[in-house]
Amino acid sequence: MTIVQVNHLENYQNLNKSKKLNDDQFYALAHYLKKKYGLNIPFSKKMMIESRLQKRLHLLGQPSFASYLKFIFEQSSKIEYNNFIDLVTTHKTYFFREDYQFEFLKNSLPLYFQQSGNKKRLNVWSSGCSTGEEVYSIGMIMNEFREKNYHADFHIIGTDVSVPSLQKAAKAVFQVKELEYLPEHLKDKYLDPILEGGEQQLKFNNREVSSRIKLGALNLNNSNYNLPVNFDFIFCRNVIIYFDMPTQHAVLKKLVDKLKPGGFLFLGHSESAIGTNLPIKSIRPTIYQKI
């Protein structure tokens, strides 16, 4: 895993001094994001990108998009580059999103653990973990299993391209409205109410789970994934939908390469690995097992 590096964005010098994102600017950004991250951003998203980035122009006192892009790519402001990537990527998530997958994980753990020879540690990868809700949802499921199977253990790696999102995940503080799909018994067991910024919020506060989670920045468009282990379970949900088809296939292959035989891959509800020649079989919609 590596922290995102700032690369030069070509062809932005022709842009004018406007706080509106013009077509040339958009196409330059879209080209850069596709080349580096595999993101497929159509022209219909131009207004959305402009709206998100205008907030940063205002906050930083930048007089134009040209000066803002120069600040990021020519002056190599690493912190602002991370903010830029955070704004142009999507982070919609919540606890136990697509809950049938978590139910499948919970129900499959006893047999999977037995068939694996009751090996001590199960490894899980959340490959687009965003602000942490997915990581902690997985952690609660795995810990509930561990408490009933004392010789079992687990380790979770959470990665994302957005450093600010990872920082929020590490902080593990959530607004009450972000927890509406979290079962009450798990909320009471794993989260504590705190007062932050004058608001009542909840902090994930279970060391048994937190000590087994490691977070880091990773670009799924990288040629290889420098991860220390292969995994029993990989979650890559609502991520590849933003890639073009060749990038989707390339990312799926690299994910399956990191999956142990018999391990499971979970995709988002609008994503599919059907039709690929990968060594996996469909178990349920969006759930695949490596052959």
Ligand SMILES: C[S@@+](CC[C@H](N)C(=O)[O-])C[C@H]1O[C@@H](n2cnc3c(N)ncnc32)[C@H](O)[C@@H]1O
The other form holds:
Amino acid sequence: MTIVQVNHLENYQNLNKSKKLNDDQFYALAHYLKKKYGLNIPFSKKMMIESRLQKRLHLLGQPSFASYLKFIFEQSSKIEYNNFIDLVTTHKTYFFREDYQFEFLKNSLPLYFQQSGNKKRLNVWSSGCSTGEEVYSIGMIMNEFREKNYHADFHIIGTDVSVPSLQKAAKAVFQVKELEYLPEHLKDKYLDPILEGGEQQLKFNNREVSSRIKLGALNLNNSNYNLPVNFDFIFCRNVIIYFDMPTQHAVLKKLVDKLKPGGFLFLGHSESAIGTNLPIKSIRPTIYQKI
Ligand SMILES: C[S@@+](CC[C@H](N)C(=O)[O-])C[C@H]1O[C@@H](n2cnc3c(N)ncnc32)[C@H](O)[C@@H]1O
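What would you give as the form predicted in complex with the ligand, now that the form predicted alone is on the page?
Now the complete complex, all chains and molecules, led by this one.
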């Protein structure tokens, strides 16, 4: 047992109390995040949100959640707002997640391209791309196809609501454990081992692919996506699962609006567009084609 002096204990308890997110603060945040981003954050997630944000309070020397929230929302600290959004969202991702979808993309490209008259620019959107593993996985598949079909031109847009995630995506440096499902021949061809922070990491090295990738912040709950093109392939995987039902339906509708007829939509393994009355047909679980 650790023995502490009573006055120290008192201070410790006060400090701890002030660094707690109270119920009202939680509900205010949850309400804000639902309204602005469509995120559904039930009360059961309060502890998780609290512990994620506590790290920022400590780092910034903020004495309480009240002052931290004031710092973000009243003093409009843009950088801290970005960190805050990054922490209240979940970014789990890895190369070739749900690899059957990448196999499907690879196998459908020859016919899709041929049906377009062999001269089409293919546009791909990774919406909710997190730290970039999805974007670069798509990039490798598209580039393997382009190398065998010299007329094929492709462009990939990766968007997310988290700016720190997009910055990591742009840096294109990955930990070895994030590459577990990346086929060895692609790893050898597209990534270089580098030493960063005394740790062995891998950097995506293919300029041809990188030059065809654009990254940007976009909130899928926006009423209009303002993207300059329509897409042949849209990936929106493991994103709408965090939204409430009306937002899920509204986002799916806006995604399908941005899809070309004949184009494909890929969702996450526990997400579905069945029963939405949208002009799509289910090709196999989580893969849809616009009619
Ligand atoms: C779990 S990750 C999925 C990453 C990748 N698509 C995959 O399946 O591996 C979910 C991503 O969705 C993003 N996200 C959450 N709400 C969003 C919104 N309203 N608009 C755009 N992106 C959002 C998060 O920032 C996070 O990076």
